[in-house]
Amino acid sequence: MEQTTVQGQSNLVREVLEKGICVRCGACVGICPYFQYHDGKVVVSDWCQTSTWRCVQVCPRLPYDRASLYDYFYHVNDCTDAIGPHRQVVAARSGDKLVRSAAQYGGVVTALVIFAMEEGLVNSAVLTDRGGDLAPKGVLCSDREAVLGCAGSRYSASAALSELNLAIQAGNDRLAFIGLPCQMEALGRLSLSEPDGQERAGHVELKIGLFCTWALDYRALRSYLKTKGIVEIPKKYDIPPPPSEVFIVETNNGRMEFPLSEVREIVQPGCSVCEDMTAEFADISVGTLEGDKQWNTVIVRTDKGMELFEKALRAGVLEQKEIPSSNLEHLKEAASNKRKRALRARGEESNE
């Protein structure tokens, strides 16, 4: 590939690409014909001769005005709060058996996106599969089994967001997208994006966010397993909340469980430079309730993620409690340790 002399593309490759600090979200794919996304790796096919620069404008990993966010989704400057801003934080759980079963811990997310769906407030939404021979990817689902086939966490990145890019370009309206804190930020900075970013968002109707503190790369990880002598596509994978310190992995031959520290040596580098622990720019984020593998964690952000939330409740669809005040301390702790973290890896704050 012969490079030109227009510097958005080069500009993402160079600081991105090239740096291995890129977190597959997909925001980039999609947006830009010239980025493809392929088992787990996003590679450039050619170089961009538009001067719309698109793919810097939403890039998560290149460097952003923050409080342009917060101002934009919250009209605050700032957030002093670790898990960001919020009306509420509860513990919630799926009122539905099934979906538990098929859910990761309480089934939150799952519900949430089919009563979107059934009650017409979304009319599709934006998933990450199972992945398989390949790594995980971005799934368009508009009925109840679809949603229910993509229950569970992968621990990987998806590039999820190139999905829900090429959704926004087949004419697809009140859309749902779930992912990663990462992902969340591309979305805001999509929204403010030139030339037409907030017209392309506006396809976005329900945002939930997923906790995380890191993404596995998935080919080391297959990679990783086969050395342990699985060779077989894993059924499902778990981290139990501390202090266990393990990774598990379900296969059709049983159960097995490796050391978290051996995991995170496949962990992106660019999770390393991530501030985000619980998806701030989300309508609602959800994480796992630490002691309690039958409930979720949930941050309820903003009016739109509110009403959902309480006609939810009101259907019978959620079931909620009081958090125990430990495990929002513990929640926040978690939260401003990783954007301590991800400021001494870009040189913002001191390791004092």
Given for the second form:
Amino acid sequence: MEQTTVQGQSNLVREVLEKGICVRCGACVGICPYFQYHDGKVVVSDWCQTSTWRCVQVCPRLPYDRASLYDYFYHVNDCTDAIGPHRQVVAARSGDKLVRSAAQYGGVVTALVIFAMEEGLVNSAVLTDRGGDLAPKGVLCSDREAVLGCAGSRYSASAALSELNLAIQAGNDRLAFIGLPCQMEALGRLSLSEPDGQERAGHVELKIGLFCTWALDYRALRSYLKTKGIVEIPKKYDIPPPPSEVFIVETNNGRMEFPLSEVREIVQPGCSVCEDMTAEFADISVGTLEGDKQWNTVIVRTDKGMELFEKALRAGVLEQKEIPSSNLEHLKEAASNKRKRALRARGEESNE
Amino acid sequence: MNRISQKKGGTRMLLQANEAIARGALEAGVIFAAGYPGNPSSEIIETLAKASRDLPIYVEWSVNEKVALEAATGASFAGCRAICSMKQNGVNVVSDFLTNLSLSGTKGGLVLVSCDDPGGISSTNEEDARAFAPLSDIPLLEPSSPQEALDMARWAFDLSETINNIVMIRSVSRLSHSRSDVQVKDLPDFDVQPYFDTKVSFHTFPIVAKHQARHEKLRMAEELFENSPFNFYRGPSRPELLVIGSGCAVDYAIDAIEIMSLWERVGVLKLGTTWPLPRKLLLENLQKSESILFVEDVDPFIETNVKALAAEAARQVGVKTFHGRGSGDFPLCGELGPSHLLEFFGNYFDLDWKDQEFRNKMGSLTKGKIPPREFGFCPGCPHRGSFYAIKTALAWDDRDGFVSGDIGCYTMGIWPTGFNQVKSVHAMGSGSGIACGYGKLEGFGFDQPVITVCGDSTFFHATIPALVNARFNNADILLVVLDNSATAMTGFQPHPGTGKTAMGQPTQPVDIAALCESMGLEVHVGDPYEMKETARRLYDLMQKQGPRVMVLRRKCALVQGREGGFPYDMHVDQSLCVGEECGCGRYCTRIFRCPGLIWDKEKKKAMIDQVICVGCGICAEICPQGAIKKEAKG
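Given the form predicted on its own above, I would also like to look at the protein as it appears in the form predicted together with the partner chain.
Okay, now the whole complex, with that chain kicking things off.
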């Protein structure tokens, strides 16, 4: 990949914000007063004049050398596996029915975060809240109830890394971060950034990634729902696996279905250039298990992830089963397709 | 006892020209005074308000200039002498009434004083309000010294009663705010009995006949002006150059002639009665020289009219060469100063004038010694917090929103002190009126959010009709009332919301929020010091439609400073401050810009200027490192 020299806030604004490809990961927010996140958008509030630009070094939407992250985290130069470097892929679910009922699918993320906290592996975790009148945002959770309050999928970005930045600045240590593939990329880039990236990333003890095909622009989603007569805050969103092609919104007044083709119109444009579906730079990545709403697909990637996952199984916090080979094939195909679409959108040759 | 109220005359007092106008009005027996504050006019009403403690007169700050003149006119119709003062912009506000009033005529002596601000030193415009005299066909007097200001003010009421019409006095900043020794006369007994004689009426019908009568009144005034002591000639009988002028400018000409020893070559016709022009006096003097120089602020008012006169009387006065603003010898805009005169005479008579040399020397002596100062809100000013919140909310919204501004200290929102958020400023109340326009463009695809701001005094003055319009037409406007409980910019005069009158009497305050609610508007009240909360509220309001109001209430910092001060001692923990580095980039001194925050050049860290900082504490919230610390004052 050709490296583009991008210097300074103004270039970040020109190359990302003005091109409309910001994915609201929040990596540039919370480290200075110049970038802010509010109601689903990352904005520039003032012009900065410094010469370090940590914002530029972490943005996952600026061109960067992905191989350097493979090298740093997995000591490989490249990865030909569509779902990224990993130790194992299994189906899993929370052993706790309560957790499962709060969660979108099998409750693995919620269960793992609570377990990591209770085991003392992490002190607290940055997750994404449910949102309300405003878009979802990051929230620092340090107990079971708070984590449970964040269960479920949002289908829109939350810039939760801004909350992580603030938590680190406030002196929090041994943190878990739960986020989308773009956020895991940004966290990965943080480890390689100057002058204090490695130190700041060192405060993150556990990274749990969420599968993501795209996220919706929250402000556009709110307007879309308004045109459909939904003004109250939805309780839950869902996109059942193909071929259903619907977007489901559950509110206190019931359940409504909308054509996915309409909803795709309000996907964040920045998602179209994202090549990562399975959060390749997380310790553990979690997503849906096609065809079985009670379970998750879990990709364990790192030693740290493996250790936690096995410990959780032993403690009965998680249950696992083998993932059907057809599911794994579908997953790889979907991940590969996302990568191909992204490379095409970026005008780059596909490696495959 | 206030010296302005001193009954006995025959003594001398050191008076500012505005005070002299007030004293002159009192010597004329004025019992009713009304006005709206505005630089450089405010001291006239303030002086009379002080005198009201000792004398049986009534003084008010009115809600706006038009109402002020209307109220004063009520007193005139009831046979009382009344005065009304304002700045040049105020005359625009009264003009609709004025052009009708001058048709109906007046009874008790009625005088309108306009104090103009050449150069717009403390105004949103530069304007020569003298234009309203010919427009309204009313006599115009222009003093050029505090003594003349007093004498003219006293005589203007006699003139008004002689011709039964309103008389205009026009001062300028330099005169209004200069002081000199003034001879005062006795005050009368103020024993007037107001009575409206129902046998007469005041209206404009039949219009043409009244218009004709108005011109007849002007002709009477012109006759009186021919022999007025306010006009005089000084100089040789056949000067090489005749200066004709008024106000301060003519004083500058006299000074320059003095300095350059030109009294044998230059003559000066100083005019104090400038509309209608004293035709005979002018024709007589025009014959003295072939070269005429006009000196006046701001527009070529005398110049244009005398040129017309000279053209009509060309056979009598001969062919002239004219110099002045209109002829390009002086700039057409800006205040005329002594330097202009020195330079003109120097060039005209080929003399070595020292002024430029002096200015060069002054520049080199002061270079680097005068700290740069920009327009800025005071430390502790609630407007800084308000604009910070507005800036934040508009940035969050990210649809290229902006502020439609208005008149007050917060006009400075056009500059960095208000984060350059204000994109238009015109007349009192216009911010909201203009916002009504933006607020109806949505149907054409306009989706930039607009916040309009006005101060509390401006709200009462002229914003209310715009707000009613927004309600009536359901315009999408978001008005932020920057309520600092004072007409701060002009010197803390009371207004309808303050609960006190010009004479210091308690009155039922008009509640801005309640008034807006009564119009059926969505109204919120917030604290400009709570910047984050205010920004959140503004953001939410920006997502809504229809007319909405947010009142941001916090006392003017100068008032607060006098009434108990501020709660915090501030300091910067320089070990936490990262200064120019990534993560800050001098955010407090470069962006927030409170004058209480300064840059420690040696340590490259921020610090508090303990002399300037008042201790409002709001900067602690904006420091990204939490290095700005506030502690409760001990």
